[in-house]
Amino acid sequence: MAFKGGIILSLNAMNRILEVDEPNLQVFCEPGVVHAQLNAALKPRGILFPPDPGSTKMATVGGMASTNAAGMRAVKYGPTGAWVLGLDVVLPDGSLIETGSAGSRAKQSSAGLELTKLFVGAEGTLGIITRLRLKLMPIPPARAIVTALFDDLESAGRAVQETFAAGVSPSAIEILDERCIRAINRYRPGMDLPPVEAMLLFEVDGNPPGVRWDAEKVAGVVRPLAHKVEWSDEPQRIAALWEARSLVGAAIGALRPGSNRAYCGEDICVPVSRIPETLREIQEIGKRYRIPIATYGHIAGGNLHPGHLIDASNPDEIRRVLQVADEIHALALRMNGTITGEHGVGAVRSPYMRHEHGLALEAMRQIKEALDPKGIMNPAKLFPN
């Protein structure tokens, strides 16, 4: 959105996969390539681009880089930035630079400042990404999923901590709260998920013997805390459960017919040790302002996505949901977390940046002014105005 007017530039039509460098496990592509389409093209070669946002069918790799999107498998494989080796960027003065060493196909470099990481997560405030050089990896040969049902949110949070304490590194741990479960069952009745306060999906991947050991270990660790635990390495069962997770963003609207989901205060990230109290406090905030909240997210990294349901034609509900978002952002900072785990700051979260970063925000502003002295790149974003 152009808050100060001007030109909105869409890069969706720049959607070509330019080259797959299979021996060096790299791909060169344009920013409009959709994540799911990229991995579909790579799959026949037995390789993939591991970052995996829940919006895989619509998220572009340029957008993922611009917000440093994390996603479901970030706990094991890291956010998008960990897989970006280089970028072509048009700077505000019109010059074109290549980061990550010009012409390089090396997987690492210590030559100079890490400019690639500077543009990753900058949300278009420093320049326009026109090409990406991405690192790839072989597709893990085996995968299993552990499903755990919990009667209370706190036990679900503790189960995540206990899993890591047991020495297991899942590729993903996702949470669906009671409202999300109800929403999925209404949206897709065939899923028939049980009515509990929280459901965790643990994914483990790797070689077949290791996957089986990890799945059994996770099941054993969380069983004393859970209402029910089961695991499967059957591809159809795994696909069905991940489908349930992928549906939730669209499904929660079914909880309140005619409602809209308010995308504010929807992307906090807190330390794993603070997850149980954060989950409970989010529900308390919703009760206090009479706004139903369905929470899901990448709980392994502490990244939570509360979904607020409002009647967008009701000014009082809009006022109350903005108060909900404000309290959720304050909650994240109070829990020693961050206001955004992967969606980015934009304009909505910019008022919280000084609280989160302190004097470091001024260093960011100086970099912005050095590269974009006229302030033409995404003005009114990131920095408090």
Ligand SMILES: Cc1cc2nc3c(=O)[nH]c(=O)nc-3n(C[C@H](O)[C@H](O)[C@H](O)COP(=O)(O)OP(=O)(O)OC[C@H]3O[C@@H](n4cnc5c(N)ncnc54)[C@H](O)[C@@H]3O)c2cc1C
Second form
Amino acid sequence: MAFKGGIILSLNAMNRILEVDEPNLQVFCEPGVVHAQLNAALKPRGILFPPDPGSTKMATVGGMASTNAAGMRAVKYGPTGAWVLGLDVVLPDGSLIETGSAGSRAKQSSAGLELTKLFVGAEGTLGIITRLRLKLMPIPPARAIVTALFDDLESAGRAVQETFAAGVSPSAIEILDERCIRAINRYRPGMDLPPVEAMLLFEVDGNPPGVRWDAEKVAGVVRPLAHKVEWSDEPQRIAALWEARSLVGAAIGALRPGSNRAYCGEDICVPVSRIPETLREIQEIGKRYRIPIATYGHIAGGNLHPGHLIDASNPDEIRRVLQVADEIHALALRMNGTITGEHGVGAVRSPYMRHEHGLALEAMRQIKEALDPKGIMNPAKLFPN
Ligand SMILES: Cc1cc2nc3c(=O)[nH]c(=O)nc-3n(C[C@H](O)[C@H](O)[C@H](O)COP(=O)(O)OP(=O)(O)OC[C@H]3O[C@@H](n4cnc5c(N)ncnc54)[C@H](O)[C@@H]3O)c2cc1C
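Given the form predicted alone above, I would also like to look at the protein as it appears in the form predicted in complex with this ligand.
Up next: the whole complex, starting with the chain shown before.
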């Protein structure tokens, strides 16, 4: 959205994978390469780029780097930023720089300021990424999923903590709340998910015996807290469970036919220990403003996606949902969390940046002014004005 006018660049046509450097486990690509296409091209070589956003079929690697996108497996593998080794960036004055050491194929460096990190998550406010050098890893040979159903949110929150305390590092833990479960059942009647307050999907990956050990361990730890627990390492069952999870974004609409999902206050991240109280408070906020909210998310990292359903033609509902977003952002900060776990700031969240960062926001502004003194790169985003 060009709030101040200007030129919008579409980099979709810059979609070439330039080189897969297999021995050094890295890939050079243009920013418009779509995430799913990158991993499809790498799969026959047995390697992958592990960040895994739900938007895999449309997210570009340039956009993922620019928002520091995370996704389901970030708890084990980290967000996109952990996998960016270097970037070619066109700066606002037209000069082209290469971050991560010019011509380097090394996987690490401590030579100076980490400029790559500066452009990761900058949402295009500091320059345009024209090439990325991304780190890769071998595809884990096995996966399993543990499914657990909980009668109350608190037990689901405790199950996450106890899994880590038991020494297991799942590659993903996803939560669906009671409304999401209802929504999936309405959207896909064959799914028949039971009506419980929360469902968790734990994924473990690695070598086959290790995966079975991990899955049994998670099931054993979670069983005393859950209504029902089962695990499977059968690829078809795993695919079916991930399908249920992937439907949720679209399915939520089924809770209120004809409604629109409001993307504000939809991406908070809180400490894992505070997830149950955060989930309860989100429900209270929804009740207070009479807006139905269904919440799902990457619970292992504390990233929650409350989905607010409104009638977008009703100005009163728009007014109320903006109040909901205000309250949810304030809640995230009160819980010692952040207003955005993975989607980025853009324009919608810029008013909350001062509250989240305090004086550190001024340091960010100084960097912005040093690199982009005329303010031509993605103006009116990220910084409040
Ligand atoms: C259905 C759905 C599910 C999602 N699930 C997840 C999820 O699980 N995890 C997650 O992290 N995110 C998720 N997202 C949001 C996700 O962050 C974005 O989809 C994706 O990372 C952005 O990529 P994009 O190519 O769409 O970028 P865009 O939306 O086009 O751009 C994002 C920002 O980056 C800037 N930008 C883009 N390319 C460049 C470049 N080359 N140089 C400089 N700046 C650039 C843009 O100006 C903009 O500010 C989801 C989105 C949807 C719609």
